[in-house]
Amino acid sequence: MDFTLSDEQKMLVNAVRQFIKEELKPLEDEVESTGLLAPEKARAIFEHSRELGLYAMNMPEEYGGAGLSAIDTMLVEEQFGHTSDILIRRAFGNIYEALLVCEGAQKERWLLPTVRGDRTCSIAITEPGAGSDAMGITTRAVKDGDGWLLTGNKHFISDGEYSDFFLVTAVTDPESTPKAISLFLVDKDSPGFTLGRNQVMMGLTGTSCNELFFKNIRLTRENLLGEEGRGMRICLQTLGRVRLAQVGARAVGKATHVLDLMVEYVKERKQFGKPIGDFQLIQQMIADSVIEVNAARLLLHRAAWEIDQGRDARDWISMVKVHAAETLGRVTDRAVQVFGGMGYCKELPIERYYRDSRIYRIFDGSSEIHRTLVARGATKFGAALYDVRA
């Protein structure tokens, strides 16, 4: 068992880590202040991560992207986890795995352009009365010819302001048990979409999340993505390591960048003639955080590693995105009292942070959702899929 980095995962980190440093972090107090990212700004990071070879990074060689393995993914994540969600969306792209699945002409259309950048797309699965429980969605595609019409609606759908297609779960058969659920590629200039409101959130500065409705759009064969039916099984094949790299490995970042500010700080702030370090309640909150953050980061790099072996690591990820998305709120809310005043102030980004950590535990399945997993996953197999003299 070794956990040293190779000098080529060394040097992917520490390029990744200087471009969010150079070009990014300059750019997180104008965000946060007008709630925008000017185009013109967007465009020079994308241009310049595209430059270094850092857009699309977890997409295969073949089809332009860096082809990373999935540890090599969650090394890059966690960095992405030191800086604005938005502006990792727009220097690295936000490139959904279940593209790969394209096929044909569809590759020409949608996979290709959004590997180079030239096209922006989002996943809408969420609905209002079908958030964690993905199958009990009602939008429908029903079948007209040889094609179909889509209707329904669709929210909560991040970037869909930004993005020029969406990959869209309907029903197209609510008579199977269960219903059958297919995936539809849409773009956004489609006669009969409308783009809904922005639903502003606590957090997430910058990011929209937007409803989307859908009127009788007519879908050819060519927007569906893999076989009819299918839908829900290609989201759920793909979007494990997604879910692991966008909640787990920037959930492990962010809490790792917000405890390297606490130490920073306990060094620095003086009460009572004596730095706050030196008090033992402030070195118990220091010594919680470092523990849970590196357990959390050790779980990440196993489901990782799980991924890399061609094994099913849907209970590691699941493991994963209660682990680290709770460790983030339990430092970030401990970073608050230990800045006190000052961590609850605008004029710091510690009161940010904490806003940003509450969505962890319930985005991409909330925590009590894959709780259930995991221990169905236990009861299943029993201590076999955890204990390693298994």
Given for the second form:
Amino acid sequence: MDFTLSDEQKMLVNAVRQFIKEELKPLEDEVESTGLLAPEKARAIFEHSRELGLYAMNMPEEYGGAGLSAIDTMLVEEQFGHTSDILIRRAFGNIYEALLVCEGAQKERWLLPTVRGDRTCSIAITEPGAGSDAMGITTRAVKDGDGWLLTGNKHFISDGEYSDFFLVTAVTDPESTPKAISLFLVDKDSPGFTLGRNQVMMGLTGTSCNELFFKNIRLTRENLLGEEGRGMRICLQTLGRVRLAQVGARAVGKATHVLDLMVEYVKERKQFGKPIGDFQLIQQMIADSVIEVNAARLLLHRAAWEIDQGRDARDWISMVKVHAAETLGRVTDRAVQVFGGMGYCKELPIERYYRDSRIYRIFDGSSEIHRTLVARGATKFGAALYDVRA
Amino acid sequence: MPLKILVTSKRVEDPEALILVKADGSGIETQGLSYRINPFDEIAVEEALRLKEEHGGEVVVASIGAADCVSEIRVALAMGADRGIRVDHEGPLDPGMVAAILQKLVEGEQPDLVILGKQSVDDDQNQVGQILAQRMGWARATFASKEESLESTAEKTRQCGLRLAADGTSIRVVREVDGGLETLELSLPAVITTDLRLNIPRITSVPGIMKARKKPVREIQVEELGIELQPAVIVRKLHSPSKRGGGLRVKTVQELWDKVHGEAGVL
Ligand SMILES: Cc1cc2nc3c(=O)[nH]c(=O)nc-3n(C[C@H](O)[C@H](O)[C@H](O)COP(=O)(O)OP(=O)(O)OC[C@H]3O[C@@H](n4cnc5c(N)ncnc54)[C@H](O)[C@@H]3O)c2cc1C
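What's the form predicted in complex with the partner chain like, now that we've got the form predicted on its own?
Everything in the complex follows now, all chains and molecules, and the chain you saw is the first one.
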């Protein structure tokens, strides 16, 4: 079993790391204090990143991406975790693999410009009445001639303000069991579309989260992604890898970042005449964090490996979703403790990391939902999910 | 006028890592160490690539060492160098030996320009470029820098710090010297060593990384070069600098004199 990175992997990680250090880190404080990333700065980091091939790396080469394997995607996504959500979105893109389902004219209209960074897409599943229960949505696409009329509303849609089109789940047949849900590509400038308010969050400063309102938006067959009634299936098949990357890998990266700061601090901060790292109670917090971060990364790589083997990795992804997000929660909580008053004070970024981390246990399926899935997987597949396959 | 440039890309211990001397002084602890391209060589590669982008030509990257040093050649290839040469060698090397090997490569490749780091951050010897120029009988300029700062637009727009003359027969080098900058005009072929303020090396691009895999790296055995390598410098033992003892406050000049002259036996 070889855990060493290949030359290419090392270079890839280094390129992303250097880009974040030189181009993105210097912008973080300004985003935090002003609440937004200035458009001209967003443009500049996007252009430089695209020039280096760092934009849309998760997309296949034939569409202009870097065609990274799942493992390589997780290596770079972990590095993304070292900076903030909005900077990741603008610099590296947030391109949903569900767009690969695009066919024919859809590719030119939605997929290719998104990979190029000329268009931006958000995914709109959650509604005020349907969060964890994604099947419980009430947004309706009613058949009308050759197309549909879309009516309903979504909320908490990340980057809603910036995105110019949305991947929207809507019920196309409420009578069938389970009810048929389809995925639509909905342009923001469609008549009948209204962008609602930005729902201000505890963290992730700079990324808007919006309500969306649809009123009789006319959709044609071109707006339908994949087959009618197969929306949830597409979500199940394509959102796993996004979840592993955007929650699992980034949580590991963020926890690593915070742990780095903690380790430095306990060596420097002195109380009672010695570095606080000499106190066993502090050491325990460091040790537990090191152990948990490494465990989370191993699990992450295992899940990515399952994907690269072409296997159904959903249960593995759920395990990572829970473990990485909760590791991040524990590590940032300890960081606040280790930094003491400075951990709570806005003069250091620790309190920001603490706030930014909290959402990892909630979005993209809460810990409770993913635990439920893991338990279901365990009863279904038994030891295959947790024992050595020999 | 297209230029053929030979650059070096040495594998060194990551200067940001904690370096510990082995208990028996036979070397440094290598377990858990990470390696990178010598930062001065990275600057050399960057400058060579800028010259190539402006004037055309070819950038050949060379390194001497065991198989693992190919990783650092690949970094230079990913940055944009065209091909690599690895001279296979295990064990210690002193600057004279390195220069002797490089001389053979230079004689074989016949480049217009050799650009090396002024030193490598492991042993900090700062000799190879000078010895190589001497052996070749070529013009040389050490500590290449530039007038504009690293924050200047000249740097942001990736302009060359080394300026090739219009007729392509000479190159202008601004070098760092004590108390300022000195400008030299070297006739080609020439050897140049880089200082820190020459440029900011590029971030390797993803397509560059992918292409590096397919670029050729030639392997050469030292024996093939037909040279006898005799070390002039042998490292017998390494030890960490001794810990500084605590300071001392004295009350009178006489006391100071007694301590320094009498006790310590200096002055
Ligand atoms: C910052 C942010 C960004 C977001 N971005 C997007 C986006 O871009 N697109 C999008 O579509 N959505 C987005 N969301 C929505 C997010 O995915 C949901 O908030 C999440 O799925 C949880 O849904 P909910 O908030 O309605 O909570 P609820 O579903 O109401 O859950 C409340 C609590 O009940 C628990 N619970 C629910 N069902 C069960 C169960 N069966 N068993 C045990 N416990 C259960 C939950 O775990 C949770 O603790 C975002 C949310 C936030 C906060």
